[in-house]
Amino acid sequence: MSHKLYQSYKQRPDIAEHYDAICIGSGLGSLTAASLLARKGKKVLVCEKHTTPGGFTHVFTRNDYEWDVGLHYVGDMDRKGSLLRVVFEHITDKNLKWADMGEVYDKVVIKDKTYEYVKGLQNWKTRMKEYFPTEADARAIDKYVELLFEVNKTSKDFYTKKVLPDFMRIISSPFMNNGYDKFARQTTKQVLDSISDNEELKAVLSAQFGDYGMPPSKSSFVIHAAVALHYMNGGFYPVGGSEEIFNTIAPSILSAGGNILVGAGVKEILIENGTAKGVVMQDGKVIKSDIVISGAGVHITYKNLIPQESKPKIKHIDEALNMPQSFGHLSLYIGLKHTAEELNLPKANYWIYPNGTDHDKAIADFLEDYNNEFPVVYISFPAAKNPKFEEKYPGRSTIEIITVAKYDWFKEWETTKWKKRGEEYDILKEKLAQRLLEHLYIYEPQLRGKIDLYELSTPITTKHFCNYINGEIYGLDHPPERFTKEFLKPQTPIKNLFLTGQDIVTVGIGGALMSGVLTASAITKSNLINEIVKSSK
């Protein structure tokens, strides 16, 4: 990464005494909001606690290897008019390029049977009907797709309401959102049960639940529908790796006179007379601004960044802090001294379900005892997806394996230092890592004996680097109740304090990106989506 794109807070760059806006965190929501405000002539300061910017789009390196920590693939990048693509092109000045993962982007393995997710709606439906050829299953598949589009059609009003002033939201409520609410209040399992009795089919249709972190009986159907439809036209990966997202957004912020600081933790939001006026840094330095945008998540913002005396102004604060967080996770980062081509690594991801069709029971059993079988093993091959990987790291390749985990399993080590947590912690990590590796060898047996290094991260690692309370990667959970919380929006009861990030929209790259658009729209009191779409034509 070019260090010309951002500055270290520790090096004391020229920080202005006042900015038009300050963003807390450099995740995609903050970067999108900052870029859009910069394009309106605003001088924005982005403060990142970590030493590398980008939030869950950042990468880390170890011994001549590089891994993504959060982005593994993105959907909807091939359609010229897709909103996601149009917004990305706008905030990156079309400098961010995407590599197509090919016809097959996900391989779902339930016990020993593999089901391929293929790109293109009709192709996907045809392939699913080949796997499930009965007339009843075919009807269920058609109905499932119909419901995905119905949710998508009704979602516009739901997100539009997030940026309306309170009085307009009250007036508009009877006329907006009713269709979306109907689906939001149902779980994924309830909807799938209503269209099919085939447990195997339902397990395959819900197999991407790892992309939002909740099994079918817990998740709202609207988050499942958003994810499933998002990938229907295939999977895509940023050319050059996920760090290119930051690298291509940052110039717009800097060219407008803004700054992006790393190693720059915010201690507290400065609030005077009920109005956000800036931030207090960890070292006590005060930086003033007209607007403060927190991309740190609802829990971190309300619990840690709002001064105690200002908390009573947020009437929903207890309700917000009691909202459940998503699962923690284990990530196994693997490096190999061979190219992806030499090892015949696939571009498609694996979703492996060793226990069969009952995703909910598998999750519950594993979270009760980590000695039980993994409920899901997700395997990604970034070196195969990224056409520039070999150019950056000749003769090398990488793999990532992810599964769910509980923070409590590692809680006794949370106060220890990273990389120095002790022998017992290392033994537990090694045991889990070896179990994950065995799943990799089952489906890619040519890799046995070829691994150069591997490193397992746990929820306390995620907390250390990304500052989530329990090391979760998806922020707030996505049960039906979440979609009834009207306070999950950009505006807060504190004047000039706004929220952004996946907590105010939905999980993932698309959710974070659109949260930035909504936040910037709320701040500028304009329909930025319409402006972006018009400017693209």
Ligand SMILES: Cc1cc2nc3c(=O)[nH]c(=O)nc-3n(C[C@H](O)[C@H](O)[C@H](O)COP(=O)(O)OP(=O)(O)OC[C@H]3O[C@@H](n4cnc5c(N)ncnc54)[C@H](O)[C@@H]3O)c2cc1C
The other form holds:
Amino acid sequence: MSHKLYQSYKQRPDIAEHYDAICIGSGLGSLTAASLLARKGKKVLVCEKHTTPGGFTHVFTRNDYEWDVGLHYVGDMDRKGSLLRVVFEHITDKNLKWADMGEVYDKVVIKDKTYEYVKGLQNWKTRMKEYFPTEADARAIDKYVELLFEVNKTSKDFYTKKVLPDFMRIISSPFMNNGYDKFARQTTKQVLDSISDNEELKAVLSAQFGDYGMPPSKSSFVIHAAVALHYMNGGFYPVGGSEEIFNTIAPSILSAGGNILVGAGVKEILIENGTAKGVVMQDGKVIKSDIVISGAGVHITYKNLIPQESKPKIKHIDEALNMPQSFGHLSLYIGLKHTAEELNLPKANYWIYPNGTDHDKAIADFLEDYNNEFPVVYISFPAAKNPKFEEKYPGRSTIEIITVAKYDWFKEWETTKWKKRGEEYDILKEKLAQRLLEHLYIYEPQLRGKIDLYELSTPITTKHFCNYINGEIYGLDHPPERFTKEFLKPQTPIKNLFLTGQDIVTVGIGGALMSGVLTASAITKSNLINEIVKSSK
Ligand SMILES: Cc1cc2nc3c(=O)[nH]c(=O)nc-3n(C[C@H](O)[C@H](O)[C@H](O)COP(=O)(O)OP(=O)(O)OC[C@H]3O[C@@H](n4cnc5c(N)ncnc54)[C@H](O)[C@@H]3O)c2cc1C
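Switch from the form predicted alone to the form predicted together with the named molecule and print that structure.
Now the full complex is given, and it begins with the chain already shown.
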């Protein structure tokens, strides 16, 4: 990563007296908002607590290996007119390239049977109908796809409403969102149960639930539909790795006179007379700005960053803080001294369900006791997806294995120092790591004996590096109630304080990207989506 793109706060870089806007956190939501404001001539300061910028798009290295932490595939990058692609091209000046994962992007394994998710709607439907050939199942598959599109069609109002001023929202409400609300209120399980009795089919259709972190009986159908459709035209991976997202957005922020600081934790938002005026850094330094944007997540912002005396101004603060957070995760980062080609690593991700078709029960059983079988084992092969991996790390490759975890399992070590958390913590991690590796060897047996190093992260690692209070994987959870919360939007009751990031839209690279567009639109009081689309033509 080019070190010229950001500076360390510790090294006392030049910080201006005043900025047009300050972004708290350097996740994709913040970076997108910052870039769009910079393109309007605004001088923006991005303050990131971690020593590497990018939020969950950052990468880390160890012994000549590199891993991404929160990006394994992104959909919707193939079509020229895709909104996500157009926005990415806009904020990166077309410098970010995407590598296609090929025909198969996800492999779902239910017990011993493997189902491939193939690229392209028709191909996907045809393949599913080959797996499930009865007439009733074929009808259910058609109906399922129809419903995904219905949700998609009605979702526009949901996003539009987030940027309308309050009075407009109230008068336009009766005319908007009805279709979307109907789907948002239903769980994924309710919708799937309404179209099929075949448990195996429903388990396959809901197999990507790990992408939004809630099993079928808990998640709103709208988040399921958004994710399923998002990937229907295949999976894509940033050429050069996920750090290229930061590397290609940052220049636009810097060239408008902005700064990006790492190791720059914000302690509090400076609020005077009900108006945000800047930020107070962890060391007490005050940096002033006209606008403050928090991309640190709703819980962190409302719990930690709003000064006590300003909290009563936010009427929905308790409701927001009572919203459930997603569960935590374990991630096993693996390094191998062979290339992806030599090891025959696939590009497709595995979604392994060792317990069978009941995702809800599997999750509940595991969260109750981690000695139970993993409810899902997700395996990603970044070295196979990234065409530049070999150039950067010759003769090497990497793999990541992810599953669910509870913060409480590791809570007793939360105050210990990273890397020095003690023997008991290391023993527990080793036990879990070995169990995860065994799942990898079942499906890729050639890898046994080939692993050079591995390191397991836990929810306290996530807290340490990305600051999420309970090390949650995806910020706020996605139950039906989430979609009724009108305060999940850029504007806040504090004048000139705005929110951005996954919590105000939905989880995912696409969700975070769009949150940044919505936040910049709310700040500039303009329809930036239209502007971006027009300028792309
Ligand atoms: C394991 C994992 C796998 C994932 N895989 C995918 C995938 O394959 N595809 C996909 O689309 N999405 C994926 N996601 C989701 C996606 O990465 C996130 O939804 C998205 O990146 C969140 O962006 P954000 O803008 O909300 O900010 P975040 O990335 O959450 O960043 C917030 C930043 O704010 C900083 N911060 C917090 N408090 C402060 C403070 N007080 N001062 C300064 N800085 C602060 C944090 O350190 C952090 O860097 C994955 C996520 C995880 C965790």
